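In structure tokens, the next block holds one chain alone, the form predicted on its own.
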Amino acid sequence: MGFTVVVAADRKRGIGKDGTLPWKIKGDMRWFREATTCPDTSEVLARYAMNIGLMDKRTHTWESLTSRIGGARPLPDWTPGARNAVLMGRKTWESLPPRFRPLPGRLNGVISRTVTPGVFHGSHHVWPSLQASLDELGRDPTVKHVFVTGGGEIFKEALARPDCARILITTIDAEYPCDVFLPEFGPEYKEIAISPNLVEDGVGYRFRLLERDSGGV
């Protein structure tokens, strides 16, 4: 089944440091939560003005964006019959604070060659490979979208696969000390939507949507 990569990266494509994020951007955290939880991606894109980002040259504060979002209608919520799945490597899973594991409102999947596959405590699944996870999720009619959320090795494999249909990337206009970097991806990924410019605590960032062009270039 097709899937989406979700990632945030700084100017040098840095995505992590010592097993965690080197930044704390509330807007990106909220974007990640809503994009990966809501079963209707188009509603999320509209909520964040992704359809007008290229035309809107202003810079918005996070407060002004949240004010606008606060007045928007609620996003469609997940249900047992319409939910999303998030897939991540073992190190990414272990980097999540215990109080946030599993990520609520989503089927959580861990890709690991060292952890025994199966369902643990009814809260998350472990698969030995990305392919195995996609095979099983593709047979589950309740799963509407699958999001690959890290880390570096999982991203490298995912971005090279022809069934990687989309990339949702937060581009952060700053540099951080990182030890994990987003792999390069090819020109077959075309930007089709972008949010307005945002700034939070002096750091600028934007949300971007890239879709894979099956015809290549």
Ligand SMILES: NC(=O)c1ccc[n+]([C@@H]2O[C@H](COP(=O)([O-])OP(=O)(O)OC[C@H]3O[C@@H](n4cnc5c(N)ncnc54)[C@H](OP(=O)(O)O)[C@@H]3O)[C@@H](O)[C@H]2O)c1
Given for the second form:
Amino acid sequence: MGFTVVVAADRKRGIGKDGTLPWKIKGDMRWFREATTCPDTSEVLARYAMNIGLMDKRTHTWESLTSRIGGARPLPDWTPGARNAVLMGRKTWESLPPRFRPLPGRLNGVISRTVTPGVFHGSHHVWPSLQASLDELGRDPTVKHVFVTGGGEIFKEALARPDCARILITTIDAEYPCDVFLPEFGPEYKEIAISPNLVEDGVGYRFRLLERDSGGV
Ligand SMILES: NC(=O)c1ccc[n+]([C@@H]2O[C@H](COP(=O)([O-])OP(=O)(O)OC[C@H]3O[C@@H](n4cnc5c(N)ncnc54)[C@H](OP(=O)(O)O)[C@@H]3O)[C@@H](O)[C@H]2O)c1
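The structure above corresponds to the form predicted on its own; please provide the structure of the form predicted in complex with the named molecule.
After this comes the whole thing, all chains and molecules, with the earlier chain placed first.
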């Protein structure tokens, strides 16, 4: 099944340091939570278009993104019988503070060669490869979208796959000391939506949506 990569990166494509995130940007944490939890991706885009001016790059307006809805309304983050999955490398899973995992409202999947596959701690699934996780999730009719959420090792494999249909990237206009970086990805990913510059604690950032040419989630 097609999947979406979700990542935040600084000016030098840095994404992590000492097993954790180098920054704390609440607006980005909210975007991550809402985008990965809501089973209807177009609702998320419409809401962000309306609230912050996320713009369709193809039309240079935000109206195209909001055309589906008549006005601002609460984002449904739970649809009975449907949920999204978030897949992450074992190190990213371990980087989440125990009180925040599993990430609520989403099926949490961990990719690892060293942890025994199966349901682990009763809270999340462990798969021995990205392929195995996508195969199994593709057979689960309750899973609406799959998000690959890092870290560096998993992004490298995910971005090179033809079934990586979308990238939701938050670009942070600052430089942090980092030891994990987002791999380069090719021109087959085209930017289709972009937010205005948002600022939090003096740090600027933007949400961007890229779609793979042949993609479509
Ligand atoms: N800025 C962001 O958007 C973002 C997002 C997520 C994470 N991060 C940061 O990224 C850093 C972690 O990234 P990382 O690259 O060090 O680690 P990672 O990708 O999270 O996890 C690496 C682990 O995943 C497993 N793995 C990787 N490729 C695999 C494969 N092909 N098959 C099976 N298992 C595989 C292995 O686990 P085993 O060793 O158990 O086999 C490997 O050690 C942290 O600093 C985190 O905070 C940033």
